[in-house]
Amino acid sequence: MTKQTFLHDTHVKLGAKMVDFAGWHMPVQYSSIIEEHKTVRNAVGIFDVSHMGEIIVSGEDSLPFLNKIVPQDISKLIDKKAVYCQLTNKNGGIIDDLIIYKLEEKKYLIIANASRIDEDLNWMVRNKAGFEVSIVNESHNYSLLAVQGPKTKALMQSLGVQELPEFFHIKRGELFNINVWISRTGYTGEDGVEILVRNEFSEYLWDKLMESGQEYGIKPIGLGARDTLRLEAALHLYGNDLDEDTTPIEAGLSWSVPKNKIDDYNGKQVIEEQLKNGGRKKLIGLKMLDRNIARHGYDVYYNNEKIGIVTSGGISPIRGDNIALAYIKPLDNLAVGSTIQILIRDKLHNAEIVKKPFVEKRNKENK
């Protein structure tokens, strides 16, 4: 049965258009995905993102076993400060894509995509034995607002929260005397914040939000401007860009793997030896250069040779073309600047490769 999240109804009232996404029936657009997107990129959006995972991991061995089963160094974290990170298979494949927050000594809070709960939870488990820890999945308890763009700071500001945390942190906060957890985060390379509410109060903290934000622009996002936002930003979508058989080096995600790591991991020899020497494959981003759309597993042709295939794909609102993601062969001919092609209904058409993000991130800017 497809689930659906508490603020449901509001999004039927609000003529969302509805569809099923990762198990759940959820709104991909209210207006047009482009004027979502614009309003995200210029003024501040609304985001009902409830059908993530949150999961909490507690404990005297919390700390040690987290270790085992990310390769981020999770000792690293002070209270109320994020991280993300990959939770891999012994292969080094990704299982899920991560936020971990550290709440406090020995008390983490995970937030999973919502197509991956059961299967993170199960490897969880599989992993516990030999450890102190408490593994409990809170995500049917909590609702998950994202409030993104530009004018975010301005709107908390004037409900009262002068302070927001820094980048990638979370804080204990109080919105129209609602108890909420905001962390400074989000997936769209806006700034803004995620906002973590007890079910019960998200309806309510919904239509404040809508209310209080009139001023500021805000309008209600849906997925589908999500997708063209996180693809903008280069933030990969779990089921296309990732997956169990794709390693964070081949994701370009090296960046959030310690290279000096003591502590033994699910594929840490694996992932180590692909920091030294690349991996099978590396992502990359293009541009078409003519008005065809790369989309989700299309191939990808060099020398009429079949080197990679499109990951994720579709129009940029703000740049006005045509951009995707694509694994390719490592190729050293093959850089920023080079011109691929795309099999698009049994015609090659001509993509460049181009440096990602694809549009500048400014979710650090307002500190």
Second form
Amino acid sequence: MTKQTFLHDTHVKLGAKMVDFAGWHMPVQYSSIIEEHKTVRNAVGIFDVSHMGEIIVSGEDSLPFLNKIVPQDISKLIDKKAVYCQLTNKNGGIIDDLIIYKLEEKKYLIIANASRIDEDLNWMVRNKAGFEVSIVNESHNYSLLAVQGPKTKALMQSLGVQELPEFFHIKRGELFNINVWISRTGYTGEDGVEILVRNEFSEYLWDKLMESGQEYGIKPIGLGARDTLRLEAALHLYGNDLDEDTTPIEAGLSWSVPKNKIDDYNGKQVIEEQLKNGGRKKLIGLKMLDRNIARHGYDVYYNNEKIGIVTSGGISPIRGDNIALAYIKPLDNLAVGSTIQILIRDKLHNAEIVKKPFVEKRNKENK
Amino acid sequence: MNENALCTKTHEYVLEQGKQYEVGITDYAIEQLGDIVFIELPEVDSEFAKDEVFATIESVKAASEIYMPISGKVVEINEQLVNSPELLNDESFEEKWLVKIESSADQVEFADLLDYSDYKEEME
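Coords for the form predicted together with its partner chain, given the form predicted on its own:
Entire complex below, previous chain first.
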């Protein structure tokens, strides 16, 4: 059965077009995807992302346990700091991509993708032998609201949150007398926060944020714009750009993988080998050289030979052109600036390899 | 939308205009697609059978194939829409036809098309 967030009726009242996504009935757009996209780039938008999973890992061995299941070094994670991680299998393939927050000593919060919560939990349980650790799925108790855009800081300050947490940090806070966790994270490439709140307060908090946000031009943003925003920022979407047959190195996530982690972790051998010699494929950014749109699943060609596949593609409302992420065979003569082709409705269309992200990220400016 | 248009269940319409027919997609389809960002139309003089794909319309989310409601030969394409696909979302813009065709379709080809009022009822 399709699940609903505690904000479902609110979305319907706002006139959202609802769709099924990862087992949830979610708003895809309220007005227009392009307008919503620009609202987040120019002002501030609010998203219901309560479908995301929240898992609490705690106990004596929580640190060594986490260090076994992700390539990142959790021992480096200081109190109230977050780190972008991948849950990897024995071959280095990505089971899910996660954000892990250190809430306090021996207590961590994991934010997981809605579609992967069950796989994540199964995998964690299979890996917990020998560790004194508790793994609790809190997803059904919490709602998650994302407030994203350059005016987020001003809005939050007007609500009494004078000191926002720094980029990729989390802090306890109070909004409208409701206890929340506020983290300086997001999936748009803009400055913004994600607010974790118990379900029973989510509707009240949403309404209050919408009301207070009016003067900053706040608008509700659906999953449609969430997708175009994350694509411009070249942020991966699990199921499109990441899967169990793709390693963090192949996905262009080497920056997130430490080179000298001492602890063993699932997939370490493959990942360390690929850190040295590269992967079987690599993720590239593309811009179309005509008006055609590359979409998920389209084939990539070079010299009339199929060399890869588009995993995410669409329009860039800010650049005004069409962009894509694609996996290709690592070929020495292809680099940023090279022209390759995308097969669209039986015709080859030129595309240029470009740097990622497609737009400048502005989330790290505001510490 | 013109009340005299005849519609398909796949959301195309055909409207008789003298010796020619206008072919396009319904207002309901436009509403469902949301922001339209790309339109690919066939060349003038190309011929299509009934139910054959003749155009592609892409919204932000996805590409949709557009089918010929009746058989015919393309005599004109709406270049304005090719150049500015977003006009399809503009309520004040009236020239929303995609192509004009000449057709010698018989009654059989029209048999499964719906009156606009019946189509609208079915979409509700």
